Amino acid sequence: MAPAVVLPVEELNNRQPEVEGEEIDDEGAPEEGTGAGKKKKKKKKSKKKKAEQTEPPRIPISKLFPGGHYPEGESVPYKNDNTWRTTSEEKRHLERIQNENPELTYEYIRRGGEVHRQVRRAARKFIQPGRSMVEIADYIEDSVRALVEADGLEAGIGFPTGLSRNHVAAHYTPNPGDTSKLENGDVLKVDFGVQVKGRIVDSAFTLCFDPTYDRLLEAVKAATNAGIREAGIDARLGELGGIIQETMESYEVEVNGKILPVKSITNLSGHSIGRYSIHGGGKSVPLIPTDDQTKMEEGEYFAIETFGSTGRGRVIESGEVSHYAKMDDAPHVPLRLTSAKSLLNTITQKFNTLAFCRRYLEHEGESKYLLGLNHLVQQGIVQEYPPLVDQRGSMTAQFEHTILLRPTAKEVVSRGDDY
């Protein structure tokens, strides 16, 4: 491991407070050993040392914000029939009450948002062709654990770090023993989460090292921003899908002289986020128009997540499974395998309903767990999530942010100056 290099945190977070030194004139205090009329010396206050982050990131966020108040994400006023919320004294009062309630406080999710911003800025510099997928995943996850001060279910990683490449749109993370490496021609989706007290911040971005696919990335980023712009209290989910698709499919990509339309991936979607459940709440934000008249509601969290493709625009499950999660309504069934009983105890204590992967089991000291894990899947206690892939040869991209529908405004919790 390379030695830690200290970098000014403003390279990582331009909202970090800074205090400059200032000159103070000590009027009325005569210079020592002189008469009252002598010229006074000017003294300088010592400069307050700027908060710093390391490379790789290892200083906990709580040390950079010792007051326990973390930066807000992008705060956006509501539109149309909800503009009154911004100035409503009743809604302002409700928001103050919520922010003082330990179970509802926005500081939990903002702490996760700040961890995400600092880790991903460092990860963007670290991720380069030639690095192994395990190396990239470890860099991100070790950084998250350090900055959030991982402590079991109290705080930690929100779900396995997605590092899906090319035609694989989602649900790939390297399993133990994976030796694959990032290549120059890859289009890499980087999707990771941070949880504090079960409040999950879910955000993703895409990197490519060949300008051929820059327009694909632009299309997906624009579609995500369109979804964020139109999301809000009372927004209908089916209508949001239409806005997302219209934006996404206004782009084209030229590959080897051939013009390819960018397509919304029709069977993927954004989603509401529950406590300790990345897809909790039961609501989906489609990427195409639907007849779903369900509305977004005050107090909800959503991952506005869009996927674009140069292929068929539809994914199927294919490949080795790496993502798992204990079911919310897991049945109570007798387990005949001792290894399955022991593994279930570890999963419940360390992850509960948070998604996990095989590398996380090994991080918790588990070994020879595959038989027990497969038994838990067969019994319907744990669900597996295979990779989601479009047609081979196509390219897919993803951008995502977490939004919080506060009483007075919509907050894009994970927004930073990088995207």
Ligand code: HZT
The other form holds:
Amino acid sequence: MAPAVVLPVEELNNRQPEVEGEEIDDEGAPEEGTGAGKKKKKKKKSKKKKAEQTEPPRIPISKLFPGGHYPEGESVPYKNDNTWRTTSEEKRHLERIQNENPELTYEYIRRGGEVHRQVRRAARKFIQPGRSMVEIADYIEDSVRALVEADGLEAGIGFPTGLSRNHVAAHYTPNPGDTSKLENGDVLKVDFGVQVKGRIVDSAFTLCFDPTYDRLLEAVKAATNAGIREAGIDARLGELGGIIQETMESYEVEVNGKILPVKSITNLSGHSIGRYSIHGGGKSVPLIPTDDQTKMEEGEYFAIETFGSTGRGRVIESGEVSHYAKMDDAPHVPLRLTSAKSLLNTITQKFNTLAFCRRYLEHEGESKYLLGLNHLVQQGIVQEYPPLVDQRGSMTAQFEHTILLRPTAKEVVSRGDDY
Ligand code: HZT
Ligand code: MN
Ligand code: MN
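Previous: the form predicted alone; requested now: the form predicted in complex with the ligand:
Every chain and every other molecule in the complex is listed next, the one we just looked at coming first.
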């Protein structure tokens, strides 16, 4: 598909780069030089040409931010007992020396964050009732690959694009051959990931096309933002759940004249994120209060995600599996089944411990992989992540951001002007 239309990229706290080599004055007619005989081009006061992106998005982020510096996410100062961190000479020094180490720089996660913002901006326009689920997934994934300059395990898709609808809260992505289409009454969770050198941006939003569920979306957006606000170094995970549920459940939705309470989905959670490991670190951020006294720590990455429901507020695993990942601690089992052995080689080479789906196996040239894949699951080498569904007829929504607990501030790396 050839890039056709050009769209301006959002102004994000004036963090837009100037496009290399030109500065265009787009405010009225060009002014003449004031000095007599002077040829010098008038330098317009900070009126810089906006960075551009095509539709569909195909211009690599590295071309839009020459020099390898990517916009910071929203920086939020720490609260309460941690306000000192922002100005602490020690913590500022720590960040400076860390920033000189390419392994500890934040440029990788920020590059992923900018890819996420630009891809979702275009995806929002593309996603309309009548589109097939495969078309939508391909649109997002082809855009991520182009913008991040996908290159094996160095950079690429972070995990399968979640396109869960209605009572399905999470972990549905179309499998090959899926012919289903988005419908007007659907409530769609769009959950996609970008990875750069193993640093994964995990961020999600919800769309609906019938305003009936606008309040549900508002409730969940507010709950996620409450979780982000309360997150920080030394924050206790079990306490965050209380704030999230309280925010979520202060909302109601009116459906066909009936008032329904919005419920926090009690058995879903946010999570810490490790390198090449979507739930690495093993910490969970519950959506209800728990007695978990575990604290968030300096340097950690978290996916703060909340789910609200008009149903029971509990999910079960149900339906055909699409999401998989090789276990972080996969056992070394001798495999007798040839198809499993060769599939495991592909998985290790192409994804290692990053999550993948059946479509990605086909993208890598695999076919007739199901027997081998199921064998790897039986052997405890690969984990399945089945769709997570609430009561039939209910509606669920999700909002999610990736945050980074820097020594001096909390950075919401996926924050945009949309959510
Ligand atoms: C698993 C498989 C994937 C992580 C949350 C999530 C989408 O429910 C600890 C807490 C992608 C992600 C995940 F392919 N899951 N975030 N975005 N799904 S989770 C989880 O398994 S593990 C929550
Ligand atoms: Mn997610
Ligand atoms: Mn997540």
